[in-house]
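Shown next as structure tokens: one chain only, the form predicted on its own.
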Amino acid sequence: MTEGTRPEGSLADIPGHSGRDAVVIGGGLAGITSALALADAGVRVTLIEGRPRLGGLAFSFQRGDLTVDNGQHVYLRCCTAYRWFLDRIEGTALAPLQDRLDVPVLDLDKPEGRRLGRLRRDALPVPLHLGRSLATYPHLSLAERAKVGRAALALKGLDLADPTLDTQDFGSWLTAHGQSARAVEALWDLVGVATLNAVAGDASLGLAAMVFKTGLLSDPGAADIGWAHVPLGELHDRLARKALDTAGVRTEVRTRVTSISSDENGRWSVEVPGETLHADAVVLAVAQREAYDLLPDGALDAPEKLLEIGTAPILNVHVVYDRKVLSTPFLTALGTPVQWVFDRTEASGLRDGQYLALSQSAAQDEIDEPVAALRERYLPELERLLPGARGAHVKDFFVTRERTATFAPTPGVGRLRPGARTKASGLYLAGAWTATGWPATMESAVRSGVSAAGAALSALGRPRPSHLFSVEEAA
């Protein structure tokens, strides 16, 4: 099926099809997931997206001969829902996982010069799998390493179902558990800023505990890192569109929903320019502010809470050199404004030189800085970090900015995040900002889509596809 066309005939005529209709509003990972799950259960689905492509905030674009991701996205082995999504769109081989967690950490603040450490795991049970890495981590003193181990055990003992965790900030908890400013910088924030998009002092203890307990303290391989070896658009747009087409989903891009409403029979009307779509179920899989604007009266007890969910930016700095300057797929750094550096050369289609992407989370202080100022700051830092960059010619330098990249994981945000079900029968919410228990990640988005589809299928009296059960159980 081509973009914007309707499947011929009626899916209600296909054996096993319910004759039920659903409209999914939003073509990010949450919306794509909802649409696929509903279609797999025999529901006739229309997916509406305002942008000219699918993928939400994880997408690609062209810059000359380069195919550029708007930002570097990774996932972990514990991200079971996103891994299901990759498998569902036949993209798993294009975004492989590390065989074993291994993160190079380069410290530029050492008096003796650059010093390399590594965070990696052994083939041992939790928590011994990280024991050797922590014991030999050169960026902390022996005393700091011992205190990190004790804090990790205390973190492992927290009950994620305890609502009081969400009222506390992670930084204060770390201080109360003996963590020095250096330990926070060199370990806790090294992981937390990248996953939470906030420094420890600005992050909910509940969300931080979830990240560390699930990623580092649940299963030995839980934190193994995966990332796309192709442009994100290949996964989240082309392959996702192919999967939707095969499932019989009508996909409309460049289409804005102007209003949604229900009648006395519980049927929904979704207004788009030039057409009214009718449905038994609607999944609203858009950002929280857009959801607020579209929600009908009475759908939530306190819809204004959606407007209280803050946002946090991510800045990405892109540098193309005339030669290879980084010998590893990625690294992270201390003692420099640079956070994480990824080699995107092959994925972008670059034939000569090397293309590096710097992912700068919690970038409130830099998100609106001019490109010239960012160039002046980051090129010298890359020369400090990568000796090979000192004699290299910079062929291109540009930035991408996502000012509302994620919801802000501040203390108290948990009480603001709604679940999939609303008070309006047949209307469901999806998005990484909903109550998934996860911070704003690709995993959270997919989990929200699964939850919304599961709730809709229950109300429609449709059995869930068998593969959906395993995802819901993992979620």
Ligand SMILES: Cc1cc2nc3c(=O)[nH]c(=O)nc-3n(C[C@H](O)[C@H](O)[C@H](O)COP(=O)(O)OP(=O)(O)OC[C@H]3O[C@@H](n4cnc5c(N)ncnc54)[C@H](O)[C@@H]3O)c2cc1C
Given for the second form:
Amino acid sequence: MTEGTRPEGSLADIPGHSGRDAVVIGGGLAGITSALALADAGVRVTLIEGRPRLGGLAFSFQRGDLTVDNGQHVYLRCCTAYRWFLDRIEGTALAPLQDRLDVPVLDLDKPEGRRLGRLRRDALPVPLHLGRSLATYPHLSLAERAKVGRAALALKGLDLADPTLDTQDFGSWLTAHGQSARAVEALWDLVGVATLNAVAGDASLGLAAMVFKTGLLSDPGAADIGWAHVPLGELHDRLARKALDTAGVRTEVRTRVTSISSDENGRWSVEVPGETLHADAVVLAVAQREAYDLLPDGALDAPEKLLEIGTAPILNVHVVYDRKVLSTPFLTALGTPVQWVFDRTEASGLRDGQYLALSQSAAQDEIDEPVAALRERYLPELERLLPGARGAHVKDFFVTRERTATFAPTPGVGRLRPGARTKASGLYLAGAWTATGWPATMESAVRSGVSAAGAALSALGRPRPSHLFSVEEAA
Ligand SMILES: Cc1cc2nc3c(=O)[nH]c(=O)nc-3n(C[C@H](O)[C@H](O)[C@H](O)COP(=O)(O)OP(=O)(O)OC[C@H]3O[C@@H](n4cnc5c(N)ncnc54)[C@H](O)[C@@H]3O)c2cc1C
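What would the structure be for the form predicted in complex with the ligand, given that what you showed me was the form predicted on its own?
Every chain and every other molecule in the complex is listed next, the one we just looked at coming first.
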């Protein structure tokens, strides 16, 4: 880095500029969002990212001619903050939503062979929008389907503001509400494992209720699924970078912050190799452990709580076939270790054959398994799942392992997650792990970035840009 921040006085001379400086540390979705929101309000922003690219936990890399995402990412129509982010970086058209929720669910455990069910919605009001799909869902008995309906209504009645929800686990609540082990596997965990990154028995009732109430029981279209039809890096790195540049943010990658401190006037110093950046506000948008390491003394009442927030892994298994073996954009499965399978062919730039990515959440048991063992397990499973794979040639097989993909959504985690404000004036926290009410998702990251920027702008006496109000209201 060469350029230091300009003296405060000169900034006020720039038309439309507040004469205030902010440094945002961490170029994941939380940090990018904060930087954009602050810059949109006229603050002069420097964004610092340790890695060579923006996007944090949601990124792409090259493997020969293939552009690979580190992990399949999806979002839902109810993810209003992430959708705002997509709009802000002009990426909405590249990550479209389904017109209507439609999830093919293949069960391999049926004695009569593979059986396809679908989770779909109608145009009817909540909760009737799922009624027909549930009534015909073949992977549950009639009695189980009726009980699912009753549990969904009970879930709808839970008050998300009730802190005792976070002290209970979702699995016990489901059992107490008449859900069989099969109903948990074939319905609740099917959705919950992918969104919470934990099975019901390991998940906070508060977070699970939040996901199911918002996604399935708020608005008929809330759970329609969206995903990037381009590599994640195209959105979270290239387009994000373009938006930051246009907004006037100075972005530095390959630059790690080593310490932060403030002086008696409340002015912050951010140390990076070879330079000290000065700022009126600092947003620390890094993972919880890194935040703990960088937080100055006294910034949080009990900083050690950050270290109590557990993490959970996600494994992605990537298979390139010499031909098309999956005819839908994605599917999910029962009676097999395979969780969700996505067709990544077009997004990856593959010209011949088909590239599938298997997204395996809550992968504690498999995350450290050798590639050979995973290959031996997953290729035969894919052949069971997709008859077309039986005669197909596997051109490439590899895995991506994210050991700390998300924070662990365990009961009690809510009391460990800090809000955006710290006790140190001018220092704010952001990150999917902060207290957004959401599990560790892109939505949570963007919401946290908006909250941190909003708090900083209030303290700087800057009006928030009007577009931030709508995101904050939704948040
Ligand atoms: C495999 C996988 C699959 C996922 N699937 C989904 C999904 O389907 N849907 C969904 O919504 N979410 C999903 N997630 C979660 C989602 O990716 C994250 O919640 C979100 O990206 C977190 O963003 P963040 O900005 O909070 O943190 P991060 O992405 O962790 O960003 C923090 C950044 O800070 C940087 N940093 C750390 N220390 C320093 C330092 N000292 N100096 C400078 N920079 C520093 C890091 O390099 C990093 O880039 C998935 C995650 C993974 C890994």
